[in-house]
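So this first bit is one chain, no partners, the form predicted on its own, shown in structure tokens.
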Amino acid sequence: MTIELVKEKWVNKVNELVLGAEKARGGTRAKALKAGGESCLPFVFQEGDMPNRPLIAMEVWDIEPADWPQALKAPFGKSLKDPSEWAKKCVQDFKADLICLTLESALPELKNSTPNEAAKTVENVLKAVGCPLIVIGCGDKNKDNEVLSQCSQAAKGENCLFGFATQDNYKTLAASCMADGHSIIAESPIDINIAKQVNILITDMGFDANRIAMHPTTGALGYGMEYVYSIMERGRLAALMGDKMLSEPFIVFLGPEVWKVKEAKAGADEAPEWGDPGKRGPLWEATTAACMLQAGADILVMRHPEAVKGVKNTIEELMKR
């Protein structure tokens, strides 16, 4: 008796997001990259296609992180003091697809760097690497509105991916990205209805839905992963079944989530029974990333090079038809 595999027939696909602009398109990037475009659930090639493999962005700050554990700082050495050198190391040594530049120094309670200083940093990083750039603010919405607008102008024509646009704070960033030819990250608190609403608000301004990535504020392994997974899966199912306002690709900032939990960052003196922190932290990040890939992540923002290496190998295996 022959048993046939039951296959779903999907009516829609995830939008394809293009990141970076080459010289022919008015930018200076060595090449543009594509994310999304799936017509099936993650890696279920019997039911559709995934034309673009998931991308890995490595996080770079514009100031040396003070609270990163030594196990995380060690692979980067002195480059942590210079975002341009840090970015080059991520691309050349650790083979990052993208650089995610976080403008942490703009925090009023930290360095309170000016919009002009932030814009100069963006320009320097763009000159240092040829890959597309993700640019993230400091998290203070008033300061970010000033800083990201200036950075958007400084990177005009490069088709960077800027974030974050939220339900309560999206107009300034969306207007800047439209004016300067960038894409945007729509953030929601792991809530499918709010995710859809933010996308609607942004597109109502005339923003192209194909230039939006969704950030469903996730968590690390052991911190509500099953809930995060289920919400992302619901969003992807809705997209494949025809919901155009949930058809944007997912970007997941798992590095910041993983490296703030004790299981990843605790040193050997704090938890000797947990084993070598130099191995434990990267494994925690890589395992979280593997979960996010299965949930539908199209872009992973990561920190530790060993975790990146392992996840790149995982992606390569999963993408085999």
The other form holds:
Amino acid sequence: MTIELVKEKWVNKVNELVLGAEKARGGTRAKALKAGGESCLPFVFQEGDMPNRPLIAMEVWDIEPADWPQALKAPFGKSLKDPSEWAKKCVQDFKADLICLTLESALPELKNSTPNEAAKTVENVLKAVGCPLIVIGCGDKNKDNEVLSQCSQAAKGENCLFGFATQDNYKTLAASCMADGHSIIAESPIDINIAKQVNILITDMGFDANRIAMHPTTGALGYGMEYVYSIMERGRLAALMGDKMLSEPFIVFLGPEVWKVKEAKAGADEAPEWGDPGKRGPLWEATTAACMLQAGADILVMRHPEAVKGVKNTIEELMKR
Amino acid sequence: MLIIGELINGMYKQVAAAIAGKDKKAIQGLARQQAENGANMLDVNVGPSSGNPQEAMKWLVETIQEAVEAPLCLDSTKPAVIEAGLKLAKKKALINSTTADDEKLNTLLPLAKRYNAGIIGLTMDKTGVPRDRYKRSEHALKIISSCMEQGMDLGDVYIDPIVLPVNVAQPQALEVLESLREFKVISDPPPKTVVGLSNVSQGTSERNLINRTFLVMAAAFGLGAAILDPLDKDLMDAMITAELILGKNIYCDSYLEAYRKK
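Can I get the form predicted in complex with the partner chain as well, since the one above is the form predicted on its own?
Now the full complex is given, and it begins with the chain already shown.
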């Protein structure tokens, strides 16, 4: 006797976010991508569809990262000194779906680079690669408002994904993105209530809900990952049950979280008993990513090429109907 | 909670006048206002004074459908009037209503099947409205089993325990609330439930307050749908808040607005 499993009937689906604009749509991207659009829980194809496979964005910084461990820097070699070269390497050699450009050098206590310099970098990276671009500020609220507005203008029409809009700082970025035809990342501090609130605030400005990605903030394996999982699962269930203000696709910045924990970044001299750091770090990152896929991540922002490679295989396997 | 707007009812003088004078604007205005203020469905009742209720129903259904997308809840004691509406309904309609009497069930359930409509079953029969929850459950059981026999999808069946005015039948309010809970054990999946809300405050001095207090309590007892005035903003806010507290929606500071953005 076969047992028939109970199937959920979902009434809503996740919004489909278009990333990048091709020539016909006013941009210069070789190919636009889509994220989200699910009408089922992750990979539960019996209950609905996942029209788009989860995407992987690789991080590129506008300044060589000082605190990345050797195991993480090694695969990129000299390209770390030039964001355009770094981005090319990610796309050509490591098969990144898209590039996440972090404008770290704008940090006042780092290099304090100007909005003009940042905008120039965005233009250069757009020229260097044909994939869609995610653009992230340095994390200093006031500086980001200046820098990101300028970058938004410089990339006008390219439909980049800009971040981050937060509950107390969303207006400037949202206005720029609307004016220049970009999408936006709504950030919340591992809090589903605030995630919903930020989405409402942004859409209240007239922002199209189909152009928002939610960044629920994340944690690495061993560092609160299961809490993040439950938050994301709750949001996704609400979306499938009809909550339009939680129906945005998830973007998960796991690279920065994973590579700050000691299990991922400790060198062979610090923890010889933990094995080869060249394998350990990427494994830590890939394992975190695999969990985030099950939680509903639509875009993974990652760092190490080996982790990216492994997770791409995982996605391919999971997407088999 | 499924909200069924109650305002297009010939019992109201203005609506009766609009029907008599074929005033499309007045009816469409009411339809739009209710839909904009959160009605998921609109009740349509031609009222007692209409000379040709079938024609009035046809005109109302056509007029409303020109203005709004919302599905309709066709409200009449006469099956022919309901059928006149069913024939024209563009979206899945709800029949309002059958009682637990065989002749009603045998006429209206086939109509529901034929037009792929849902149906409201009132837990009463020719002998009147029951005094207690037990008799209400008995009627509910009868209605549900008839629906099952006729091959209705139980997801399309709403049981109405019949709300009575609290100023004349005070003990009935609690019986109705308890019934809402007891109906849940009748079948698996359980039947949906509905109340005609404003009856509870009929003839009282604090109509709005009584309506919204009762609605919140009924929500806590598992109520699935209500026929009410969606233009009563305090009432709608109370309903949205009750559902929030019951965990039906995820909290955020703008939860009232979030609900309305649905």
